[in-house]
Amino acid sequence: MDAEIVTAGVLVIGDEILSGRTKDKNIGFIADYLTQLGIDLKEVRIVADDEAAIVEAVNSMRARWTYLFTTGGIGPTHDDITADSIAAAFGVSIDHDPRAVALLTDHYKAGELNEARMRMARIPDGADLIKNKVSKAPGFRLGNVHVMAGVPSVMQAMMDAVAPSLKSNVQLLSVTIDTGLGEGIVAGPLRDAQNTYPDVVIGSYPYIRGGLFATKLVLRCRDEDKLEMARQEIETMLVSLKGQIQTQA
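Taking the form predicted on its own, show me the structure of that chain by itself.
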């Protein structure tokens, strides 16, 4: 029996992302990070700071994928409602967590830990904390949902803390082929190749260089032998196509 493929979704939370005021820098980082771990990122969503929208997205995505990673909305301001929304999605209570309170108390000087900052110690019941070596305010994990900060440096620290606990797949291997031909020329034969090698994901990426319209192919597979067989067949196909073009010319 084939091993279960480990998958993930990313949920970005924040009005500032949707308005364009803040440019997201986390999706690409998480995608690269998960690829290196051998985890297949399957879905990315962006939702507003709206509890109903967050609850719907969290419940939908956590049911669909092995892991869900959220970014944003766990800071000290009134519109940081992610923690409360996660609690609502799981149907659990939320309150100041003694572990989180201790982290913040150790971090801030006397008198600096005000009511707003204490909001960052509110953790849903039953959640494990995610360490944050940058600013100490923790993220948390509840079920298969990992709730992380929106600030890129903090989110990256949390990903480092989370990574050792994640299951992963066999590393996804890839090869790149520069066809030198337009996408319209290679599209038909590529469809045939994809049908022949269903376990090899074939991506087609057109480009323009020096007035030339051409296509790069990226082949991805976890089986090295299947990947090599597909590469050889596609390269043979490209030689044939180029020969036909030269003959017609």
Given for the second form:
2 protein chains.
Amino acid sequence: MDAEIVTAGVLVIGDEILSGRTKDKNIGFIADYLTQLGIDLKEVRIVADDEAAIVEAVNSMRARWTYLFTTGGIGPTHDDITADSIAAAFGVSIDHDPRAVALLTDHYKAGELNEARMRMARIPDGADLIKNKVSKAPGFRLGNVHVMAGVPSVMQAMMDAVAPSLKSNVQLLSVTIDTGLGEGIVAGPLRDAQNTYPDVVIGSYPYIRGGLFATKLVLRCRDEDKLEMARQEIETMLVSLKGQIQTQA
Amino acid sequence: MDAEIVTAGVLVIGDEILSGRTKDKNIGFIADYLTQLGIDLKEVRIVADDEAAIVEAVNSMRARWTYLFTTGGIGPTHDDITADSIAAAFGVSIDHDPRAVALLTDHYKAGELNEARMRMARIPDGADLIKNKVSKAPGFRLGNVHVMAGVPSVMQAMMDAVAPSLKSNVQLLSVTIDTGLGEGIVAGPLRDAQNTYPDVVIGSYPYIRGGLFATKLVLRCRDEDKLEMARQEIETMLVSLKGQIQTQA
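Mind giving me the form predicted in complex with another copy of the chain, seeing as the form predicted on its own was just shown?
What follows is the whole complex; the chain from before opens it.
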């Protein structure tokens, strides 16, 4: 059933993220979105507005994962070089695409569709357009690479347009357990539980609340029965641990 | 003066970021921090809690940039495999480090320093410790790689501990101009300005406010005079553009 696990990478393109000027909001959104779709996000990269850096990341990531999603760098300004860089990565030509030109011609009033805006109709040869219901200028898909805008509302509209075409795994199920205990207390028994249930991925996420260290566990599995067995064993283990602590106090 | 530009990469390690369960707060913090220090952040990657993925990213990024900063995976649980992965990446051994053991022995009450917590004293051979004033368990520096915690408050304390040891560029200066115009309107003249001032990096950042498209420009340069000349030319260009729009209306 898990013969092929559908995987994804995300490539964020933009100097403004690396300088700290803009705080990325797209990675978290896409991570949630892919998890909901049952696609495993395996790698994220952020690179500068630099053709060599973009080409290298695109070619490395598209070879490795089922899908690659890029955000940023498809607007009208001189620093928007993503479309040209994708064409270079695939070794295909790029020019004004009649379908994209038609979308922009429809959208802008006479005289508004200047040379800069026409840049947004530059689409690599062989690509399909990705619809943008917010501001019309399209993204595109070439091979397994989905090229989307950086503005979050536009990117989100493009994800919605892309989603129906994506293959999906059986959804990864998850349960969260808030242990109420520090990570150092649960770590030992948790390792035993992980060894007993190798198909259940057990993540341990420490946090600080009111100055106290505590730990949430997230159990993930594609099989509902195994997930439930692991959950029960860990709940039992936690009851036992808390009993020991009370006995000590 | 710019003979050597000091650069950095950031590697975020953790399944919880890729699943969307945890929203990363460290990338934006480190990006701001390095910009303030005058260090150019060039690349960010996020990888899973997977030794092969960590080793590959560490070796690729440490060879490429002046500094590499990692966050995540140095706690006490079975999924905290960063220290062992760094040792593997460098091909050095790893064991309980007497300096780290002493820090933990000081911090925990008798009987609390169990086997799991002792994992946090595993430090690759040849590394220096990075102080953690929040929860004591140290990070470490090996070569140009700085290994830090994933919990934001702990990571931030570790950045403060590391900062004095870092080389820095002359600080990159920046000015922001809110054009009040759509990106497609400013894009053409902006390209001319970029050609006139190649040493000034001109970024164009569209946003939507009240349903209208607008654009902020950020000009960045290490030379104050060039930055000011570019700023004046662009301000003059914007006054002229707005005049043309009013004439049309």
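Between two forms, the rigid core is the largest collection of C-alphas that superpose within 1.5 Å. Numbering follows the first chain given and starts at 1. Remember, it's a predicted structure, so these values are computed and weren't measured experimentally.
In this overlay on the rigid core, L238 has a C-alpha that sits 2 Å or more away from its partner position between the two forms.
Once the rigid core is used as the reference frame, the Cα position of A214 differs between the two forms by 2 Å or more.
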